[in-house]
Structure formats: structure tokens, C-alpha cells
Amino acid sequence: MAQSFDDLNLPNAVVTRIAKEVLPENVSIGKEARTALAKAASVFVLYITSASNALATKNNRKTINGLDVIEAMHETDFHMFVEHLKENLEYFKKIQQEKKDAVVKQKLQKDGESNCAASNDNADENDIQ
């Protein structure tokens, strides 16, 4: 748990970053804009957060998931960016089916790599005898 609201705050570099992204380059961003963004952001991750909690809790879940999210997007008048979020979650969970594919993938290869060294000892062995 945090000690106080500025250990909740998300870090400048960040939050500029991603202001900066949809900027035009000749644009800066001042300091105290920057400072401005970073609580905003945070306020709003926490807004979101508590009213996500919230969803879950009364579905008696401990777990916030990202329907809870997409739904307190709705409850707090925010519904405007329901379909870019639901786009990013879908593309999130693609992403990660892919990573998991993979992985299992490369295991497989490994173990096939595995058995067919191993089945090649025993080739050799009875070669030999």
C-alpha cells in the first residue's frame, strides 16, 4: 500500500511520452504541463481502478478483469473510449495467446529435438552390437 497520494502518481517520463505521441513534433511540453498530466493520469487510473474494485467485489471477486475495467468505463460516464479499450484488450489477449503458442511451440521442438537424439543413441547402440 502506498504512504502517500504522490507514491501513487505515475512517473513524468512516461505520461510525456505518451503525450508526446500524439503531438505534432514542433509542440513542447511545459513542466508544470507535464507535472498537471501525471496527477490527472494517475487520478484517473485510480478513479477507474476503485470503481473496477467495486464491480468485482460486488460479483464476489477479488480480481479486477478487464471486463470490470470496460464496465466502470461505462458507470463513470467515460463510455467514449469503451471501443478503443475493448479493441486494445482483444489485441492484448491475441498478443499474449501468440507469446503462449510460441512458447509451448518451442517446447515441443525441444522435446521432438530430444527424442530424436535419444532415438538415435539407441540406433547407434544396436548398430554396435
The other form holds:
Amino acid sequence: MAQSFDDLNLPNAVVTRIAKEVLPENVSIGKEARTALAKAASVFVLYITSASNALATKNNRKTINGLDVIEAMHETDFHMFVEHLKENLEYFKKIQQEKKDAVVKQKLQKDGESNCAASNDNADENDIQ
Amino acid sequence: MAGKKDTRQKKLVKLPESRVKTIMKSSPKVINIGKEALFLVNVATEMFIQHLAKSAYSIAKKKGELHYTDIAESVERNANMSFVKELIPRTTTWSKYRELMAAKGLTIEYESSEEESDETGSTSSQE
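Form predicted alone already given; the form predicted in complex with its partner chain follows:
Now the full complex is given, and it begins with the chain already shown.
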């Protein structure tokens, strides 16, 4: 459970930075405007979560997955986000796979090393190869 | 990839993951959130912020400045933003509010001092 109100709000500074990326340079954003953006973004998270969860539940799942979120964009009238989200999902999956592969590779290397050491010990025990 | 040493992996998202997760979990009925879902909500929220900011700026009368009123107006005008309408209400002036009430045939009881000042206030009951 969230401890305080702040926990349920996205940080103003980060939200402002994100907003400024699409505005012309040197546009000043008023203090109340910054707060409004952050509040709106926080509520958006809740809104999308609720929509996504409803879709997951509809499909008898207890876990919200990526496709639920994408489908939720259609449901909430944010179709224009779908394309970009799909691209991001592909990229994310790729990164996750690369991470997994790296871990497996490391494990194999380690196992290889320990097997090597084990077979050396065996060689000492059985002089005749 | 194993050979190159990246001192810092390129960040995939800008909003703090843990905070986004906390907000998501505070939603009733949510049981579990997959990694991909968390990631996409993060990205979607980023897109939303930029969408709202751009939309508000296009309405802004004073170029070079983005005000609360621009955001409130943008929210008012976009159907898909109605979910935040109550949170970001349009503001009005006291005199306009009186006119509005008068048009509806309602009077406002208040303790007046001398002259009312044109104070901006929110029409909603929120702070």
C-alpha cells in the first residue's frame, strides 16, 4: 500500500522534462501547469491500468500483459499511441531476450569451467586415459 | 556484446518504474502486473504527457509560455481526456461565475465587503 500521497504521484520534475521535449525551446511552463501535468499523468496511469486489468480479467488472467495495455489504448480512445507502443514492445522483448541469452551464456561458461576442473581431477584418479 | 563495456545501459523509460508500479498496484482489483505491461504503461504515460503538452501549447495564447488554463482548456476540448476533467477544471473569475449563476436563475449568497475583486477561482469544489 502506498504510504503517502506523494507515492501516488509522478514526480513533477520528470514530467516537466518529458513535456519540454516536445515543446519549442525556452517555453516556460507555469508552476500550476506543471502540477496539472503531473496529476494528469498519474491519473492516466490509473485509468489505463484499470482498462488493461479489465481486459486481462475478461480473458481469465490475473496478470496484466503487454497486449492488454495495447488493447486498452483502443478502448480509451488513444489509438494514436498504438503503433509506437507496438514498436516499443518489440524492442523491449528483444532486449529481454538478449539479457536472457547473456545470462545463459555466462552460466554455460561457468559450467564449462567447473566441468573442466572436474575432468582434470578424474584424470588424476584414473591414470590411464 | 559481452566484449563492449557500457558504463551505463541506455535507459528505456524516463518515468520512475517503481512509482509507476505503485500507482498501478493502487488500482483496485489489480492482482499482477507483467513486466511488459509495466513497461508499456510507462511509455504510454510518457506519450500522454507529450500529447497533452503539445495540445495545450497549440491553444496557448502567449507563445513561449504554457499556463494551467491552456492545459485545462485542452482537457476540455479533447474527448479522450475527459477522465481528467474534474481534476483539471477550467477556472473562471468571480464575476463571470455570478453571471453564469444569474443566467441559471440562481443567486449566490455571500458576505460582500465593498467591491468584489476579479479573483480567479475554481468553479469546482476541489482545492
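Numbering follows the first chain given and starts at 1. Just so we're clear, the structure is a prediction, and the values are computed from it rather than from any experiment. We call the rigid core the largest set of C-alpha positions that still match within 1.5 Å between the two forms.
Annotation for R17: C-alpha shift of 2 angstroms or more between the two forms, rigid core superposed.
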